[in-house]
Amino acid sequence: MPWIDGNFVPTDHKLPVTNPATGSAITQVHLGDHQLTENAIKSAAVAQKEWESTSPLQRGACLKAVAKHLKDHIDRLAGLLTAEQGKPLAQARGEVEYAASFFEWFGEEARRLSGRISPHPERSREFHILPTALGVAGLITPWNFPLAQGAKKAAAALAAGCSIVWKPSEFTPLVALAMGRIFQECGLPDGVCQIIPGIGSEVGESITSSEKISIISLTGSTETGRRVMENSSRTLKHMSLELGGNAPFIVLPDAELDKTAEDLLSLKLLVSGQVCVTANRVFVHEDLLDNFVDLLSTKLETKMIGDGSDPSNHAGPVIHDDAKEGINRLVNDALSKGAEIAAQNSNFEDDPRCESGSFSPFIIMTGITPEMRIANEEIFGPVIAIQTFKETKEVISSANSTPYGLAAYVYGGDLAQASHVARSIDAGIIGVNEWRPLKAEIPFGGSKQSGIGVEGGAEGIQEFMELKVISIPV
């Protein structure tokens, strides 16, 4: 049910929460619409003002008591996650874990929000320029991460002094709802967090294009980002937006090919490639390509695809049907256009709990060439496709050849190469002999269409803030 001022709200339309591993439905959630999110956004305009009055430091307390219990019910979180999301229990309790450090973080920057004096043309005035919550945030937040995307989102807005009305996804929105019952318990005043889990069209087009929301936060594809950013344009909302990605993953000549491959591995093994951060177009060099293929091969025939609820897994399905047959259809078209399929892992076919479940095999292919959808495309799944370069120079121009720029990864011995690599790229975040650079400490975001703004660090609060200056007498 939709959390509406600290109370949970039934409603008429409902739609079943689907556990994507068995094709079983978990519950059904009701969805919010037009109406009710009005009144919602209404009652977190009203309950802004005195949230943003509160002092930062009760505002920092607040976010890190929702850290510590996050931290403190982390198997139940997980579980929660697994079970609508579909990810292993460990990948889970890592979301749990990055989200907890959001609020653990924007909990202490609340407590440095400060402005500063400049001085005045006359001797008798100084400039007081004071940073001030921009309003009511809307947030929208996509069902890969349910958790963590709607905790790097809501700590920031609220350390800022803005209140917040959520869209969670409808495939996933659980988790979500429960974080309602966490913010009541951790001191957060009723009405400073809504929750709507609902269709685009009803509650994040109310959203979009209330007045009375003064910024949008969403995660989610560059054409979900273009159709809100178009919608939010007649009221001139601030925008902050985490769009699709394409990102290039280099192997160059001299890369320690064990680390690279374990690597590479995990990176698509998390959420089983459905990260906008994963690697999406992996460049090996031509001398480099049949050890390292087989080394990869070889790793991959020890993992274990299922049922997250099975420690043993390592991964798990795809979110639905959908975007298992996106994935066909993208390796299909590379295939008959001369890709060839180096090794397969499909073992998830043995459990016979799996045999409803939304689940895609997990594919290495090689002869991927730029005429290839794969090569252009995000993939979204469980497909590593290898393209060979010869020189430096080339791999760098076809990693930016591309309308986005979200993530990169660079793998070397000579890091001097391999930092002179990086920051050739186009993209916001790059790993150098790292898979996992993101951290709740630094400021992320996308370049080109791959989105605006950032979230994390010093910097993702200012995103919630404006600023204003006051002219006064001394």
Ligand code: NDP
Second form
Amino acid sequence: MPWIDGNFVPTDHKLPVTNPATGSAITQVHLGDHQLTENAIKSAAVAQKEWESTSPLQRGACLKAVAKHLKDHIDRLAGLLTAEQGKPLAQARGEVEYAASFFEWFGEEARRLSGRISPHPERSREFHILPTALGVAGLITPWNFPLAQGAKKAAAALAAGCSIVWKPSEFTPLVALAMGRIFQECGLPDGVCQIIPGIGSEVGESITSSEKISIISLTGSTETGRRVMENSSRTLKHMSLELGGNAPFIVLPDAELDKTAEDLLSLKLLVSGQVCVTANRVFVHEDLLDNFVDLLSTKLETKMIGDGSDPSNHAGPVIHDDAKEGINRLVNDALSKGAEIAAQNSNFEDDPRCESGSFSPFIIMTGITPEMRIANEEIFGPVIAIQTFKETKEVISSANSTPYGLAAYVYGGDLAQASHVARSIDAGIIGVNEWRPLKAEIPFGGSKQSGIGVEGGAEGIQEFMELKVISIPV
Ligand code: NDP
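Following the display of the form predicted alone, present the structure of the form predicted in complex with this ligand.
Let's see the whole complex now, leading with the same chain.
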């Protein structure tokens, strides 16, 4: 049920929430509609004034209490995440910790907000330049990290003094709704955090078209980003968009192959490759190809894919059958144009519990060429699609040849060379010999069509603030 003004509010429109590992419904969620969203936004606007007037120290204390609560209840929240999203429990626990790190970080950052005084041309005056909360923030999040994507946005917005109206994905609304009570128990006044599950074209568009919403912070596909930007343009909102990626993963000739293969596999096992920063295009130096593929294949064989609630599994299902079919189409297109499957792991087929789940095999493909769809589109699934290269100049040019610029990975022994390659790539974040560089302490955002603005770091809070200048007699 939508969480509005500190209560769960029943509605007439319900939708089942499905466990993607079993295909069975976990529960029914009550969805919001246009009218309910408008009312929620109105009271969020009233609550925001009170919230903004609290001291930054007090706001920070609430956020740090949220972080503690998440860590204290990690097992319950991880269980919920696994049930509705499908990721293995260990990954779900990692997501809860990651979410908590943003509440901790922005809980600290709240007290570091400061303005400045600037000299006025008239000696009897001075300018006070004050960062001010934007107002009500509309947060729209996807299903791959149902808690962490919301946490990044909510923590920064609340620290800045904004209230939030959060629409989680209709596929994974449960952990977001669980946050309602947590916010309340941690001292956030009712109305400051409204959480409304619903359909993008209804609740999402009510948020993006509302005059009372000052900023939209969306994580989603680039297509949704365009739509949201278009809708928001009528009321000229601030925009923070974290959109699709097509990350290159480059294996230079002197890369340490075992670690590189291990890291690549860890990256693809995370949420079964349904991550915006996952390795989408893997470029391996041609001299390394056979060894690298052998290593990867051997490692892949040892991984268990199945129901995430079983701790022995390393990866879970994809989010739904449509996602599975989308991945199949990309694989089949590549096969029809000459690519080959070097290795495949479908061991979920041995587990009768997974029969009705949305499982997609983990596949290593070679012979990928630039004209294949898989080399240009976000796979968003457990497929490692390998291309080869000869010269460093050539791989830099290939890596940059997409409209996306979210993440990239460079593996190599000579750090000066790896750093040169990393600096030559147009992407918001680049890991050199590292597969998971994202942390609350650093700003993360995409370049090109992967987004606008950043989340995290000292900069993340600024997304939810604007400057007010007061000319004052002295
Ligand atoms: P979508 O773009 O389909 O949806 C994201 C959110 O936007 C959902 O809550 C969705 O609601 C909502 N939405 C859809 N249409 C509208 C609309 N017209 N107005 C307002 N809201 C709308 O993405 P997915 O959920 O499928 O997530 C996968 C995509 O997200 C991938 O492309 C991935 O790259 C990207 N992503 C980007 C990340 C980043 O940090 N850059 C991180 C994670 C994912 P509903 O569920 O009802 O459709």
